[in-house]
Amino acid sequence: MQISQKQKDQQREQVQQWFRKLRDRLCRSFEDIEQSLQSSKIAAYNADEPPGCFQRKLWQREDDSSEKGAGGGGEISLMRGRVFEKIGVNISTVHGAFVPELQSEVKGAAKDGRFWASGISLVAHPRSPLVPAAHFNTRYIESEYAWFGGGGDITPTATDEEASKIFHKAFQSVCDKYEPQRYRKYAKACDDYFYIRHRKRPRGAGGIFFDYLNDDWQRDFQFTREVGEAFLRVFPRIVRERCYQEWSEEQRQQQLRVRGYYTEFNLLYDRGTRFGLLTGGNNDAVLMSLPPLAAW
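Sought structure, where only the one chain appears, the form predicted alone:
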């Protein structure tokens, strides 16, 4: 269904406002965890180290004279702290034209390749190997086809059935409100996508992943917001319930090896990394997902 430019602008403004508001709430939640940490409860936390807080940095898309109308930018929010060895929450809104290698890969971009995209992306690498790493993103993209996408997943160092169960249940409760098979479909899509093919192993414990959602704009936007709310409810809970558990050096070394696999996936297979680098995104923002330390 065709809509007016005014309606399109209103929709764009709504999604940008939502991603910014969600970013602010996520950052506050993680800063609260840093502030409330009682470092005396576990020797691995340095009592003399101050709580982490997010540092923000604006960036603008570099002009490219060969691409008329290209522009936009975003904001990086990065924190290095006691609980979170590294956590980033980025927002961006960019527009322009896809490079030829992306035109054939993105739905609705084959004719002229022009696009408008806005989104939020989060990656958390906790210090404790008993707290799972987490990824979350949602986005809205317009080409000739307008759609929402995103999802969230966790990567425990070792099997953590309880964390996986409550994480999946949070997303299932959202999906079940929309259609009976949605959770199963999106959970399978997550497992299929976050699979390290050369290692023949999953990246983590899964979650949900959805792409090209274009049924009804308001309903799809509402679903996207509820996915963000679900992540905001469940992941800080997982962190708080595990950050005081004692861990060993052996578990820490295993965490670094798992981070190595995480790095391999993000650099070799992740479409978001590829999209960001090939659309003139900020390199630091695109590669924010990489862990601070890893081992092979």
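Quantities reported herein were computed from a predicted structural model and do not represent experimental measurements. Residue numbers count along the first chain shown, from 1. For clarity, a rigid core is taken as the largest C-alpha set superposing within 1.5 Å between two forms. Compared with the form predicted together with another copy of the chain:
Relative to the superposed core, Arg12 undergoes a C-alpha shift smaller than 2 Å between these two forms. Superposition on the rigid core between these two forms places the CA atom of Arg274 2 Å or more away from its counterpart.
In place of the form predicted alone, output the structure of the form predicted together with another copy of the chain.
Left out here are the partners and the other molecules; the chain alone remains.
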């Protein structure tokens, strides 16, 4: 269905506003946890360390003369704190042309390769090995085709069935409102994608992952918003419930090794990371996902 340029502009404006507002709410929620921590209650935190707060940094997409009309940029919010050893939330809106190698891979990009994309992405690396790491992102991309994509997944250090159950359930309750098989489909896509092939192990405990969603714009946008709301509801809850549990040095060492696997996945397999780095994306934004400390 053809829509007018004016409608298109309104849609673009709406998604951008949503991603920005969600970013603000996520950051506030994590800063609340960070600031309200009573670190003296638990020996594993350094009681002298002050709470962290998000630092913001704007970036502009570098003008590449080989790419007509490329531009845009984003804003990174990064906090290095007590509960959150490192947490980054990035929003960005960029436009340009897909590099030739990618044109054949991306739906709707074959003809002239131009695209417009806006999104939010978040990676949390909590200090405690008993609090799972988390990843969340949603995006809207327009080429000759227009679609929503994204998802969320968690990476506990050791199996944490309760956290995994709560996390999956939050997304399932959203998916179930839209389609009976949606949760199953998206959870499987998540498992398939976040798999560390050379280690023959999943990156974490999964979640959901969706892409090329374009059934009905309003409905797809609403679904995307609800996925964001679900993450905002469930992940801070998981953090609050686990951040006062004492952990051992052995658990910490295990966490650093799991973060090593996480790094391997992101640099070897993750499309966004490799694509971003190899095509001159913003290093700080792309590498926000890497852990504060990892061991091999």
